[in-house]
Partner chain sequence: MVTRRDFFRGAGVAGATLAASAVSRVSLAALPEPVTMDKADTQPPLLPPNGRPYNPVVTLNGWTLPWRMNKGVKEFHLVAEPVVREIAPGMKAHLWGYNGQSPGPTIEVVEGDRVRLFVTNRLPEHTTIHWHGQRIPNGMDGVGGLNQKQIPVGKTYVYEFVARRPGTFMYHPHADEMTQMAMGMMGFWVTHPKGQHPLIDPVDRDFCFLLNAFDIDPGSYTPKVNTMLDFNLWMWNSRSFPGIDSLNVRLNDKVRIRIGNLTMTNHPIHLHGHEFLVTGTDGGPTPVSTRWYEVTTDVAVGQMRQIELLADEEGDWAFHCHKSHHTMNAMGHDVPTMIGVDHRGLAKQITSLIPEYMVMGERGMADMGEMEMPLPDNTLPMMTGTGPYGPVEMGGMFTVFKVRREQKPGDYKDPGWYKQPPGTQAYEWTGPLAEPARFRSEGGQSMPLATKSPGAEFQVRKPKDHSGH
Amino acid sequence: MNGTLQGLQGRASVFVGAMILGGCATFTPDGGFGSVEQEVRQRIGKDAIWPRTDAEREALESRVATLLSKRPLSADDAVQVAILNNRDLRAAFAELGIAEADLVQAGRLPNPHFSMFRAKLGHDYKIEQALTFNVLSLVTAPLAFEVEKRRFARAQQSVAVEVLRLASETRKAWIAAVASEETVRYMRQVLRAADASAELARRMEQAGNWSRLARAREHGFYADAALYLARAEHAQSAARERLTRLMGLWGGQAGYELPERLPDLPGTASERPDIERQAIAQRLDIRAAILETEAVARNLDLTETTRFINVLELGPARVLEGEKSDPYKKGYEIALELPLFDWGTARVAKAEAIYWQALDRAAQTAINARSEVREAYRSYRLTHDIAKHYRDEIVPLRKRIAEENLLRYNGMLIGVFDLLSDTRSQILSVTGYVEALRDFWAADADLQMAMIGRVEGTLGPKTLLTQPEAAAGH
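Can you show how this chain looks by itself in the form predicted on its own?
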């Protein structure tokens, strides 16, 4: 009697569990994108939208057009356009749909299996009918559902990282594009000064006041200045096209206008003594690695649970044997895999190897995160010091020298070539400051990204320090 009650209770608990599980296995209204949207808004204050209807796509295009109509286009607007309009990012959003479909599939009851056998000899029949359910899948369904649930959470973390990485890359591309345009303007000034110097040297040679060697030196500088300008224009084109690609623009959209100069250098660099601990607590790739490890651990439990029996089907059956008018014999059918040749050791060994692989990768992710954030912070501080040195020392010094030389030229103490050479040096020192400022803002973007996840590309200063004297040829 007690055994019968326990059997009924067991079957009832399995049924209730299955019904609860089936109730959880539904698609969310936002496809799981709500957590991504919230994460992006908290981290960088931008809107992440996944358009899935024509009306939503039209609204998104209208918003992108409004942002692009701003003149000039700010860094924040460029980042927002990229998040709304980059098609690779939208493709990454689809990963959420795939992961959620797997989650829903894991939470649904398996279909029953119906089988029928029919044979006839004269008036003798043999008919077998069975309707079976995979009882084992009901037992293991909670474990499988938990695995897919963690994978879905990991997919949400990965998509959020993709959005934030695109935002960081777009910000750096905007910085490079603005700096390259500013550099081109300065290089054009250098070329004009070199052209004037070369023309003056030509006339003085014709008047017999200069040697051919002195004129050749001035003309050589003009040739170098033309080359520098060509390279600067090449860099400007490449930087702008990269920004255009990240924002997903084409056709007339690519005619956006950028500001003439980068934002000013902050007075002081921020002090972050506890930056490593903060990075470990905040980085999404570490959270994703932990979720992956937990999912693999649950998968190992599932494999160990089913190592001996993969299939256990049970259900009602009936058999008719003899005349067709004879009654059916009713009973049940059970089917299971006999572990005679495969004891499941290979599957368990594979699951254990995957678990240790995930564990080591999670540990390495934490090690890389600490190193990356240290490197990013050092780069941030050093590039700030370099740009500050340009701003406070080199540029003002060149300006004072230029003012003194102008006084001496007015007093006929120096010649026009000395004045032109000094003007070129001053312009190139400003160009060096622009590059240093660009490196600082790029390092600042890298530092922000390092607090979120892995930084793409190499860190560190990128300025090829300008040597005004060498460029001037004096």
Given for the second form:
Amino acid sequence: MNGTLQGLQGRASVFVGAMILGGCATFTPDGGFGSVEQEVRQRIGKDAIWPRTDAEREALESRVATLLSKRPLSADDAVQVAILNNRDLRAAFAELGIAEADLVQAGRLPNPHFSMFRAKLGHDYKIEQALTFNVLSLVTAPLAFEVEKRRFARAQQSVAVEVLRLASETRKAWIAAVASEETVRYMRQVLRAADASAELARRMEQAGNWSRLARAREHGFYADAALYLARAEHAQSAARERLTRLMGLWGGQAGYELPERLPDLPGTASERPDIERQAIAQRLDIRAAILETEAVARNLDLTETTRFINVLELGPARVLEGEKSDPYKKGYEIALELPLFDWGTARVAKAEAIYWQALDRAAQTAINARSEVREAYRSYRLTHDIAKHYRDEIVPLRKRIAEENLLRYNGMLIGVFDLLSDTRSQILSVTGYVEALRDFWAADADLQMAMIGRVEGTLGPKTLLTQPEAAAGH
Amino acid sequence: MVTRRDFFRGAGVAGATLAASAVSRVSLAALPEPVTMDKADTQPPLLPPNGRPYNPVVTLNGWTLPWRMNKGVKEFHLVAEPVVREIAPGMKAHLWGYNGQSPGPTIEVVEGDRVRLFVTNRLPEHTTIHWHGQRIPNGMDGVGGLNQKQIPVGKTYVYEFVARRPGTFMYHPHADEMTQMAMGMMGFWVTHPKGQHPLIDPVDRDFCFLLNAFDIDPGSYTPKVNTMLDFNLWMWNSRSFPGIDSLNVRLNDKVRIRIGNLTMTNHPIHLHGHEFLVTGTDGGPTPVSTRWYEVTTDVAVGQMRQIELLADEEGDWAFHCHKSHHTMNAMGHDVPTMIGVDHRGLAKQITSLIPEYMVMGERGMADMGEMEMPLPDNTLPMMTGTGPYGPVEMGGMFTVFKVRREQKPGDYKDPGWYKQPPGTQAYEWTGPLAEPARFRSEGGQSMPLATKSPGAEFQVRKPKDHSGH
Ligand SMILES: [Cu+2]
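Other form of same protein, the form predicted in complex with its partner chain, not the form predicted on its own:
Zooming out: every chain and molecule, the one shown earlier first.
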């Protein structure tokens, strides 16, 4: 058989040679991760690593440990830890492997088809040998390969988006966690003032200067302060756990230390008049949508090409009829499947529908991107204005009121309880500033994300800033 | 012939200046030029340069308005206008007054004088003047709408009448008077008797002042005109202690003090070391048979009292309203009483939040007189003033009646603090102190207590010092 099919193979190699032109169909050494890595480094300056060997895993773990040993943990370090350590993200990296396998599969030739017919009557033989090859695949394979190539590129982009989204969410979680810890510290101070005031009220009653009613009224401040603190601690615990989850930490690793304060408000919010155009050029979801439409368009071509002919098989054949010593008759075999019942219209209609769907989705993606980036930018500007207003107006105003109240206390124009209750308002204004600053940095992170892709995720529960009834006695 | 300007100078009113009038000279040509005062010090008496002779009064932290004689008529010119009045060193008030000050200048005339008063309105709203307590033609009584049209902004009205009855009077607006009096529009009027009067004795010194009250929020300047009763500044002639000048007299001077009340409450005015007679009221001199000796006389709202005494005890004698809240400056009326409340441990906790915080009131409020702590701008300490032996712990309606052997007749200058002769001052007892017998029984015979009250054991708290003060 070796010898007999020599010629056939020779001819088949011509087809194979043609196929190779369709594209490289082997696995890349980095599994396509290189482009993800590059995208992440270029966009946010962080390292994305997909460890696939034990040595790599160990190196990564020690790097995470080093980052976590920094006290306090900065926002950038938290983001880096999350990218290195979040297991959901690592699972997403594996998607890339799956997509690449599909691509490689698409790039490979279908196996040639060998058929042999052998019949014998005495010395009369009938032998038919054919080595056929799905010729149409020569036409369709480059098309299919193109489709898969785009799908793979899209998979790479979506993995990059996942990395960047995780980075953004981690940054926001870090902001929320730091702000909530700061708020808890302030609330502890409020409780301390309230505690002094409640104790003083108790001593007022003890000395006979106050009725139980007056003491109870003053105690309301303490009761409220305890409530504020409990709420603040609740918010703080939720914010910290979210950050811990995003960084993929557990056990002793979760004992990381955060800074005492958020970074200061930048002097001015940056002007970005061209932000929509930039977003359209940069956003990965728009790129992905374009790749998708291209892939789908190729797919439509493919479907249309093959709508009448499902399979066209072609190959060399030889036939021997008669004596074994007779020469083979050479020829070829063409097998054709005719669309007698299936004219391919359904497949084409489906592909067309998918194509239009992809086009509309891409268009909507662009519309959404513009709107999202506008919203994010406005939010960034407004939260900056609000935080600035807190910093430059409300906090100094409360401070001035506190100073004037102290002067009034000095003149015995107001009592110590008024002074303490006013201190509480001052502290609440500081807490309000912390929250405004938190909202600004979150909006800043959202704006950066809006330049990459869709903005998701919230900041978690806000602390309550309105004053409950019991405290309104002053 | 002396010019008007020379005449005013001759009147000896130190500090008085002719106002650079906003009204044109021509329109004022027929008017006496208005004279204004730029300080709140007590001015020496204005000896009458013309007209009928009389013994002038001394207006405490005030002055007497000069006049001109015009064909036998005494002509005064009052200008109603916004003024800045020093309440005491460290505090100024934005008030409405007359001729640069609030209260306005004292007007002194003699029984039977024909008086013409030009009143120019430089306030932002119309006004009138009512001549409180005088017998005058109805059309001169100054009740806006009732007796006359209100004087419009920028206009000058003329009042003219004969000062028929000798006595002590006041003047104040009777147009939007709630606002205008709350802003300080008021003044004193004295009609001296013509010659000898059977019920009015000549005196060596004759002082006068108005009682008035404002509500000025600490840190602000303008009175709250809608305050009804809860005033925070109690004043004599719009001055609060230590801004009120002392009444300086010579030993054995016969002294008359005239007091008018334009506040919303009565004031029991009390003088230490002497007895006095109430020799005059709003109605004029009191009949001799009705006079009895007092050390305190209550001056009701809208009333005048004229008291007389022989200053025959040397020394520095307190002279004040006996409502003790009226001898305080601005204070918080809702400040809780902290007496006996132990601050230990808490002071530190509070200072962690309010670094400048200091405990006050734990031992009483005298801390206020001792400590010098920053206060809101333009605010007088609640109790203040330092005497030769330490803080006087006073404010408001308080001053000192100073009787001195060496004070010269006609000299009103402050002679300084009195030095008590040795052995005539309270001193510290350094001997042993016996435990006093304490009250032990509870309930009277009519309602004996069923059970012994736990409150029977009185804990007497002694003042103690805590760190952190
Ligand atoms: Cu009084």
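Between two forms, the rigid core is the largest collection of C-alphas that superpose within 1.5 Å. Quick caveat: nothing in here was measured; it's all calculated off a predicted structure. Residue numbers count along the first chain shown, from 1.
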Hey, does residue 277 budge by 2 Å or more at the Cα between the two forms once the core is superposed?
no
